[in-house]
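Take a look at this single chain, the form predicted alone, given in structure tokens.
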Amino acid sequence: MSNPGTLDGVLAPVLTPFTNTLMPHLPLFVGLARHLMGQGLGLAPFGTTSEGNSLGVAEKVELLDALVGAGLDMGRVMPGTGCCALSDSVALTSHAVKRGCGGVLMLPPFYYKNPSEDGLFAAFAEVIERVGDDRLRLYLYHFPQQSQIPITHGLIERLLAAYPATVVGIKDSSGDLANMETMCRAYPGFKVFSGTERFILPVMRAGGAGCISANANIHGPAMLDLWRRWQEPEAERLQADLGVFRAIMEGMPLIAALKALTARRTGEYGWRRVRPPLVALAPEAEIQLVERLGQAGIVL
């Protein structure tokens, strides 16, 4: 298991339920939080695969109190607080830190493109200040494919020097991996999470933290096997049978498919549900889903 209350190791971004009146699922959301956690994994919520940005605010504050009425560990939570608005970003980062939980992700404000780094610099310190917590941990979310915003490695470096003890750490969804080992050495102790499995051996092999993919919704206990291992012989096949795992997933709408399958392990058929504009997986895709998995010989 990764170490309690510690964000290292590997992150699932947990899935969000719907009910049929796509309002937020809270026993569901919580039965997956505590199956997730239970296999050793930590918890990323609020994020892209958690349809995080179809939440509001109030949603999010409701989801997080529904893990600590659950008494799952805090410590081991990085929910996404980065919003297009401060008030909501600080909003949300305030009641993470007060929930106790080990640390937030944040995306840049996304609307606006090409900011100024000096304007993302701004962006960033006003939540720090506004919050003025020193119990906050930030970790940047770097998805410039999706935000079309990216965190830069001067960004980095200002907002390094400026709160050593509060920036601590990054999710890199790039998929470039000469990125990920960059910071990991550049930047002692600034922990760096891959956003793809495909990359934890390298990652660790440069000085990373772990990952946060969203495969461990489903895949969790091999990419935890594969970090706590990284140093064995036996690393490298791990890391190679992981990427069948991800091959097959990248041939679907990601989050869709992520439900479907959920749906298939629990029984409850809610877990299909997504909102707008996302649209359910079709249930012939399921079904070739379903058997592409088999034929790997990998079984929900």
Second form
Protein chains: 2
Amino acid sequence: MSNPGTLDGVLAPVLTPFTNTLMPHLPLFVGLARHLMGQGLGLAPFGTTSEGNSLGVAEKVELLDALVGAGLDMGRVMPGTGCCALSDSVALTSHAVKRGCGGVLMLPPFYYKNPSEDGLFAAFAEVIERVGDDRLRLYLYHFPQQSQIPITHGLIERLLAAYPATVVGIKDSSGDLANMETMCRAYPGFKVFSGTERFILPVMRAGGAGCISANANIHGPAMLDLWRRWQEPEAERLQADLGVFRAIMEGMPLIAALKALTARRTGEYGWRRVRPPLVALAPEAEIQLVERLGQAGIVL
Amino acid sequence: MSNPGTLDGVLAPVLTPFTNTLMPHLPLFVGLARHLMGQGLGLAPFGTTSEGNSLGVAEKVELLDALVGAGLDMGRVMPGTGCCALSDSVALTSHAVKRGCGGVLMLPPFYYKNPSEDGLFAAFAEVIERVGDDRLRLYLYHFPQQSQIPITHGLIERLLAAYPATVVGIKDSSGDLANMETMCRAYPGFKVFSGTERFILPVMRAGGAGCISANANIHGPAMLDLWRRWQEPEAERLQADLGVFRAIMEGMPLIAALKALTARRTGEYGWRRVRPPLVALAPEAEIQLVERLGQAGIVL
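Please supply the corresponding structure for the form predicted together with another copy of the chain (the preceding block corresponds to the form predicted alone).
Following is the full complex, with the preceding chain placed first.
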């Protein structure tokens, strides 16, 4: 079991529910957060899966405050706070620290392509300096396929040298296992989270911290089981089972599919809503997804 | 000469100056806006050149209000209002309409890659419906190299069919002249702006509206001269001269270079500042740029 207030293990990038006017739906959000935390998961709201960049700063503040209001263990919460605008990243990160979040997960500014390493270093450094709070624990968010802005080892090394007590880890959503293993070995104490449950076992063997995967919204307990038992003989089988599950999900538009399954679990139709540019899962695709999961014997 | 309150001709994507704490510098911003409008240019603040995505919504509102406060002709202002978050795009677009802006220039939401046409249509449609103001004039912003999200002809046709009085034009920063010419011919009345001064002449010949180019911050009068005289014999020469100028600028990190030249023109050192992930122009590059412009006989 993960300890209260520590950020390791399996974190769920909490889905964001919307009302029928596409505004954030606070009660459904708190309900999911409570459900996931009750399963032993940490929370990583406002990431890619959460449609975090489709939310404004004030909306993210309101959603985060709703978690505080619900009495959840904020030490186990790692909100996404990296925006394109320096001022937005500072405001959100500062708010997260004040609300006791155990860490923040920070995308680099992602509008300008091919930024220099100097520019990216400055982007993170300016946020850290402006927040100016030694409680800040920053996890870098490496997702080059989506952000188009890789977090290179050169950048990590400069940040670790400048802010060793603040820059404490990374979520690697590149799907490149070799990169995760290299970071685990090259940067002792730096907490490497795999962005996919496919690599929980090898990343734990390399000394990683855990996993932050979209699918934890619906299948977190199986991931947590592997994370707890990675040194046991069953680990290979548990990892293989997660691979079967993930392969089914990868055939689908992921966020819409996760929302459809959450709608089924909770009986709340509204969970199916997404903000554009995403589109909700088509009913026929939803039926197909449920059939495939059933055929694979996966019970969510 | 462009007429007051109409959006055609040459628009400058106004650079955004920062204070020594990297906050928007209102007096310098208003000073540049007044200077550019005094040259006969329209204004397109908060685009790529303006570091628009490096500014928060409240900062853009404050900057726009400063233009209103300065008594500028807002009918000749086309602010960028397209953000990743639906709520941000609605807030900014609504504010721009209320402040009398002649139009808005709207990027698609650019975090999620490979969105469906349905999703992109919904992204624009939701903003239009929520703003709900028949004064809104929306120009699409096609800049696939930067946003990674192209505005396809299929999408344009759906938007024109649904919102013919609102979706009135496009800025094409793709550098693909054939695309601009095709749109000019395919969509009568749809105002096509070239995103580069290299194509003012062919785009005007195809029936386009004008040009919105970064370089108008420092060299707008030459562009406007060509735009006014495109049917005269000198037009080919004027276009060729602009090509020489642009080739020199393209060897530089463009936004930082434009800011350095603006700092030189105004004597205001602070113009050199950029927000990360951009970096200021190195002093040696600035000297090289000034030399090259001098050798080409270009007086700014």
